[in-house]
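First, one chain by itself: the form predicted alone, in structure tokens.
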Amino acid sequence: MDRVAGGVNGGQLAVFNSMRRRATGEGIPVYLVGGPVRDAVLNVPTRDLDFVLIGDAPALAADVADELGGQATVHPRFGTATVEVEGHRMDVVTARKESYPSPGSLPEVSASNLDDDLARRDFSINAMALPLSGDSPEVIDPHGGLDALAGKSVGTLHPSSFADDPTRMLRAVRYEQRLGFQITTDALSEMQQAINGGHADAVSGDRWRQEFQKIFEEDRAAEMLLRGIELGALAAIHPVLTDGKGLTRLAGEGDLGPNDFLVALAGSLSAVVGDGFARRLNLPTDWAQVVRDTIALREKQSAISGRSVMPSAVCAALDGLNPDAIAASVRFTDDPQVAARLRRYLDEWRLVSPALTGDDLLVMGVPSGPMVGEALRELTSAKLDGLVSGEEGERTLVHQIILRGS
């Protein structure tokens, strides 16, 4: 018990010692579940608190958020709630078994037992609960969940685990690289026979975005969806998803964010299948556009390449383009020169712009309309370029754009 209070701080300390005070002074039957477990058994860190209730979990999420000043938020399709005190999300969870109608779908559930609860879980690791009452309680551990840690394995609670939820493919990927552990044998097998049951096909995309979501904040993220090549699960989710050479050049960095591993990901799809990658996991706005943009840049990318190239010609080609995209893109450029362009595009020259308005221009007897637009990309142009500099050179080459244009 010490070991989980010691790994967590601030709102999650207080809603455990909470959670702790009611199951030993009130007899409340309630258990950390999961996750927690698993992380205090191993002593590492815990990333998030989860807590099953033999009851009624939203109205101990009620009290427990009133009692610290926190909010409760009520999920009244499976029975839980959210608790978040001090910027910390936990989940109350009404214990709860589940049965899948088709491969993929979502459950059915109803209130049950701890023990219907914790069988419903996904893989053996995470299928221990921790009562919360007494100063020393015992680990509950009906599937093996002590002996698969360890034994450093990451295995199902039965062979239908990942035809009934194949999200699960990810996750043991996840885990098992997050933790250094393998995917059992039986567990691969399990796999394979979803993948090649088509049963991906029928996850939405927003619940595979969510997955990848999670990856993307792991610090073994490009090992992990390397892994999942591998095994056929990202194949699985769109057929494309085959290539891991952009995730190898990120495998061992650090500092990365989304936009890497999409840039990974869509670096060499054509437009068409970029634009079905997206579809199908519905990526937000932003995130559909560096998909997009990646693809387009590697399309114009003998544009800025080579020794004559200008930096308006370089402006030309990216001015639109998503900066993140180009961004994530340097790490995959092979031509240095390319890369040295695209980083003084987004450190310098995207953010050139003439010493003169439109209303100078006007004032100086351009006419109004298209052409003042004309003459202001004309003298960005030319100051990126190097052939004018300072005012009076903007000016003195305004003056030749009338005479041009007279």
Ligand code: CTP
The other form holds:
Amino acid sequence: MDRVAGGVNGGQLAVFNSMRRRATGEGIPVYLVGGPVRDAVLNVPTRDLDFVLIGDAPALAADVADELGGQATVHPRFGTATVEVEGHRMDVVTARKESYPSPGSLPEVSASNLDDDLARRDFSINAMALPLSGDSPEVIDPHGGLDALAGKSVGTLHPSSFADDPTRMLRAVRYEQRLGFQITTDALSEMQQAINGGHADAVSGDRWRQEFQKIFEEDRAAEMLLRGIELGALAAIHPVLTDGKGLTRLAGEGDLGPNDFLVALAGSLSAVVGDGFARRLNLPTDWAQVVRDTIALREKQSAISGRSVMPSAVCAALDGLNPDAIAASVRFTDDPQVAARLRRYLDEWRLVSPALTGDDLLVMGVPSGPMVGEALRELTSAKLDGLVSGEEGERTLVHQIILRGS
Ligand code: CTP
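Output the structure of the form predicted in complex with the named molecule; the preceding block shows the form predicted alone.
Time for the whole complex; same chain goes first.
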């Protein structure tokens, strides 16, 4: 208990203490469950506090939010609620029983007791609860979670766990790689059966994307994705996800974001296949654009490689592509000259514009219409390539353009 309290602060600590007071003083059967219990046993920092209540979770969440000046959001379908206090969000769920009408579908749920609530969970290391009443409560561990933590293993509670919820394949590699554990042999063969059964197809793009998103936020995301490739879990989600070359470059690197992983996963695909990948995961517009423009950039590489490529030619090839896609692609570019041009484009060339404006050009006698834009583009190119400098140089070029056009 002290480990949990010592590992959280601000809104999380306030909610934790409120739940403890209610459990101890009012006898409310509320428990800490899943990740925070696992992390407290391991004595590692936890991210979220998850609570389970034998009773009406939305009502408890509303009371706690009222007491602490926070906010409660209710998700009636699952009898769950989120309390937000001082920017920290915590889930409070009604203890429930789940059954899956078909593999990969969302579960049917009904309110139940703690045993059923722990039995519905993914892995034994996540199927433990800590009562919040009393000073030194014992961990409730009906599925051998403490032994699994001691043995550093990620194992399921029953053989159809991955078939029920195929997103657990990505969760398994996430915990394995985050904690330095091993997925058990049984769990590996259960995963294989779920893959062979084609159950990943039944999971929506949004649900898969959310699991990818959780991985992208992890320190060892590249290793997690590589492990997912090795086990065939990624190919089960989309058949093109079999190539780990890009991810291998990211392994061990710090400070990576979603764009880096998207480029590593999809950068070597063709445009059509890349679109299929983006559609399968229902990627949001900005991520889909990174995928599309990374592929477009790869296809344009020949235009910006070679010895004498002028900056204006680099801009002509790259303008219109998403700068985030270009930035994330630099580390995957084998040709150092191209990589250097991409960097200069991002830092310098794409920001170049003429000193003269469209209005200046009109005053100088450029006829209004498309010629103004064309002249501005020519000025920009000339400035990029060092053919003109300063406002006077630009004016001279504009006079030449007018003479040429008349
Ligand atoms: N859970 C599950 N099956 C899933 C998702 C979640 O059984 N597909 C259960 C697990 O018991 C998990 C809990 O719900 O511990 C909370 O899920 P989540 O917040 O995603 O994970 P945490 O265990 O809190 O892990 P993390 O440290 O990654 O937040």
